[in-house]
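Encoded as structure tokens, the following chain is the form predicted alone, with no partner shown.
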Amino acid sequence: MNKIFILTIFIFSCLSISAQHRIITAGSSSSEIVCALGYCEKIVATDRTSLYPEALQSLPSIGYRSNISAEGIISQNPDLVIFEKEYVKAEVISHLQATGIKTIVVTQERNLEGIQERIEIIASALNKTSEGEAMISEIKKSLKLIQKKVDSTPSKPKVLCVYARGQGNMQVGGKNSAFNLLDISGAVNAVPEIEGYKPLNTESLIKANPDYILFFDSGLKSLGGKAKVLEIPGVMQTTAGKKAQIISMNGILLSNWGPRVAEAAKELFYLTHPEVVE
């Protein structure tokens, strides 16, 4: 009887912990991980980048990066806050920790090691360790299938990744940018010598001579669509311009390295390898 009583108390305790979670997330990858672990309904507020699943869009917003304040978070009465590293000011984290609110910071690295670490930390905080392990296993399994496609395809197209917010505000992404997914999608970055981002200029565009030019959907829209991109000086002097190989993807899916990373890699693979039949 004592064992049964103790087990009952333990189960009740775990259920109580789960029931009282009021979670705030800052970073789309972390938000998606929480949802994939079955705690989406526990998120009471999130940042402006957390747009998937769609239900998150109706939640109160804590803002974006540098304008996120500790006071705005505290007003939502959370008992768990999840930040991605360097996403908010250090003083915001210190302020929250001083109040006793459980605050965890996860890596923001856009690579396989980074997403695995994020899942492990968040799953542990939510008492969902086994579910986190299963998620990591499924991601690895899906990526292996994509890798088989990549290995069987000799084509390794050069892709110029452009972050755009309207005409006159365009930057190309090199290593350690939001476009790291190229590495596992069977393509290569057209400007591997660039670290992070640099302004797009005609000379470097022509020199890079990409096979494809890749945008976020929102970035391509801000420029007026594919036809307007082809009018950008230098574009028509590249293979991408001559073949009108201007492509785009949902920016969050492409860049956040969340639970949907294999889905994103698959989409990018087929966008840059249209000759391959799925």
Given for the second form:
Amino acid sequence: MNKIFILTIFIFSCLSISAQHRIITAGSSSSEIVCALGYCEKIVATDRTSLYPEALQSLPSIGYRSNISAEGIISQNPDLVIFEKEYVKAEVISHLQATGIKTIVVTQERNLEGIQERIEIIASALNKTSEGEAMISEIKKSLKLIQKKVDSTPSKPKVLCVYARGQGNMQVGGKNSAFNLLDISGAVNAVPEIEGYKPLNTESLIKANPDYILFFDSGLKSLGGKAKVLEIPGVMQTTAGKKAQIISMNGILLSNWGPRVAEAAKELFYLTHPEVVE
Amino acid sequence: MELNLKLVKGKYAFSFILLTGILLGLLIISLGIGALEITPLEILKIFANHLGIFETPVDNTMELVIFNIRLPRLIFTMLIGASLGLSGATLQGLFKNPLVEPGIIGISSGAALGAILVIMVLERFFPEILGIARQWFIPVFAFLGGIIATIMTLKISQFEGKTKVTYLILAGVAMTSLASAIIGIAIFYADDAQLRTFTFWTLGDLSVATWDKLAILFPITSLSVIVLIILAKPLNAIALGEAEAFHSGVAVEKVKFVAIVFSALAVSTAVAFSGIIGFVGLVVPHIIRMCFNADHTIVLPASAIGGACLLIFADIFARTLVAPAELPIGVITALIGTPFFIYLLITAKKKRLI
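Please supply the corresponding structure for the form predicted in complex with the partner chain (the preceding block corresponds to the form predicted alone).
The complete assembly is shown below, putting the previous chain first.
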């Protein structure tokens, strides 16, 4: 009797493991969480923003936001699909649910509550609840250390965040943009009155007078590097320009609020507080 | 003479059968092609099973893909293609101007503006109204925007009780600029997610097809198609000259009004459900006129079938070229439509058809 019981448990546990061996993710934060929980090899396809860990870049791409289609996802034969909210069209989600493929939707909020919720939901979908809890407490612990540093550092530099795709395509990020990380890195947004993104304007740039100008690495590269940024009209009239304090970070790390959020906050803190020694 | 006419009609009948055959062929091919590989045998089995001809075990996922994704999308694409082709042909015939397109007289941008106003204004100030109703609000407002823009264009272009073509086109250009300007303001205030919904509207998207939407799209499109095709004979009379048409008993202004309103209805419904898909309304009637002749009793139905063919053909590429992702349909129609259109222009110029 006992043997049969053990055998049944064994068969069921095998089933539950093999039942989730083809995962599709949409949203780089979710992809990173799945990988951090040890399921990276189980991801069979992902969206175009999921660039980290690098192994994901060689997978089939299901596309980007509105060009993601239900049939494309189904054709990869997944048994678990993870979307970030509002990332794909409602029709795609309802089509997938009709086929019986397990589809979960996590929040897209770029803040601490958001990442906690994402980790909890994804961990429970993967039967890794305790690992998820451990990851959350690890993140909280690291963030507390950074908070201590922030509290003991008097300077709160003003940072102007620029999302650039080449000359003539520069957007300034304000509240609720990809640059929310500033809030936990001891810096303040130079243009808090802007909601989302607005085109860069020379006079407002001078008026905002940022101490630092922050780019994505790819954005800074698209402009031709630091020297070219200093040539942008108005930049030399700001503190950032005069002190040549043009900084950049990996775009995904800076903006996705994934498992590496504490690492990202630490990097941003040291970038904007060079006076603090590690 | 009579024999000659019969011969001519016979030739067109053959071409019609050929065109319908192409449409049927494209429908079957399109149903069989997609990101998920489904063999023709499997499709036959699924249909046989569904219609109860004989019971046979079929893959549940494949059945769902065929019935919930591909089939509604195919019908959706066919209806929208037919609407765009037919409206283009009607408007070009009505205004005797090869440049007239649903986009020119302000229908498309009016519809897009209606949609964007929902996204921007309603969502910001009355978020509680939306919720589940959201997916219905956008098409309804797009339709209202299209109709309002068209009626305004018509009102502006009326002069001493008559609609003048030059005024109509200029008024259409003005309405389009106005709509674009308001859309421009909306983009400026848009946050990230809203902006992406906006690009979906301007590039077109057929993947949003569902049976629920078809339940609305189908009756409206059928009505517009039937009304417009009935108008073919009076349109022929108008093509010979408005004064002559009037004297032979055609209510010219009434025909014009009905033709424009139903073209607007067909196009804004199409825009409401799938965004702005360019080029079909412009290219298809030209191709049809060059293959057949300028007789509206032939051009109108043939443009409807031709529009459906072109859009289904384009959608096959949109769905498969970058699978498992998808390309925007508007990009494909322009890529297929433009070179063909240029080729037609060059040959037509040589033959002095234009």
